[in-house]
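What follows is a single chain, given as structure tokens, in the form predicted on its own.
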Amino acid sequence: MTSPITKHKQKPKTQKTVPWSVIVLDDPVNLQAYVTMVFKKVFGYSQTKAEMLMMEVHTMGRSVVWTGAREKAEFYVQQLHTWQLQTTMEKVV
């Protein structure tokens, strides 16, 4: 007895996953030194990079602090929320 052959459709391997950006929003509560410290702890950024991103949040009202895979972006958003930073994520277009 022969079994029927099942064909599975596979996604083409050339299809790219769309990157997501983690965005921190400015708030009137957290001090600049605190935000800098959080960026260093969560992302492992240098003092210089963490300060640059913090100043972008402070002056522009928001900053893209990380870009990559959706699952990792969701993880970072959750971590930043535990540090009480207003954070969201957006699909990169």
Second form
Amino acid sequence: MTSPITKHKQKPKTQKTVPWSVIVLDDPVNLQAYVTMVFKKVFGYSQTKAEMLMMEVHTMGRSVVWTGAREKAEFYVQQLHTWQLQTTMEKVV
Amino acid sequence: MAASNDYGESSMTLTPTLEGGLVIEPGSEKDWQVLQMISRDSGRSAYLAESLAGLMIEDSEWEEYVVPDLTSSFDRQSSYVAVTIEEARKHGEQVIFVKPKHAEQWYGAVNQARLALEARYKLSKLDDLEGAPDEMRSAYFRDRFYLMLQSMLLEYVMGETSHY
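In place of the form predicted on its own, the structure of the form predicted together with the partner chain is requested.
Below is the entire complex, every chain and molecule, led by the chain shown above.
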């Protein structure tokens, strides 16, 4: 009697998904109330959170407004560009 | 509540409507010319789309996939405002109504104009108008009017309190 050969399926090597940050940069044109409104519309943030992020953009010159998968980060950047906000994305290190 | 903007000899009135919109009432030929400058000041829509793309990481292929859509979107805003103003002039209307459903188009077109003026003249860094060239002074006053129009749109039509 032969023992059955058991094949062990090798787990595929999962590539660790690197998160990306969506970053809004300050500019001298876009109004604070407008930037707050855009954050609420694009991300569904509360007034308080949207204002906090807007103030960070205003005082620090930039703010990380969202972090997550690259594809979704690109989608958000595209949305923010449509609203004419200076936006970029960076890999989280 | 109404707001007027003075630049030189003329003034323009902006008044919120009971329906949640805004009425723009040009008081003179000069005012109409200022309104017509909104789309002219915006310049090439592709410029804004390309400058935003310049902020993106190199391998994003933004130029190829996103810039054309952004350019079309900016073009639509700018064209809508230009056509609305032209039609109002053509039909001898005294005022222009901005309905709530068109507020974002107006805001976007005016924002494009202000972004383009800032890129061209660096108005935010202008300390003193004295001695500034006429072209820059004129751009400065248009920018102030555009800013007021945006603030009124935000506060009375788009429902956001404006502070800048």
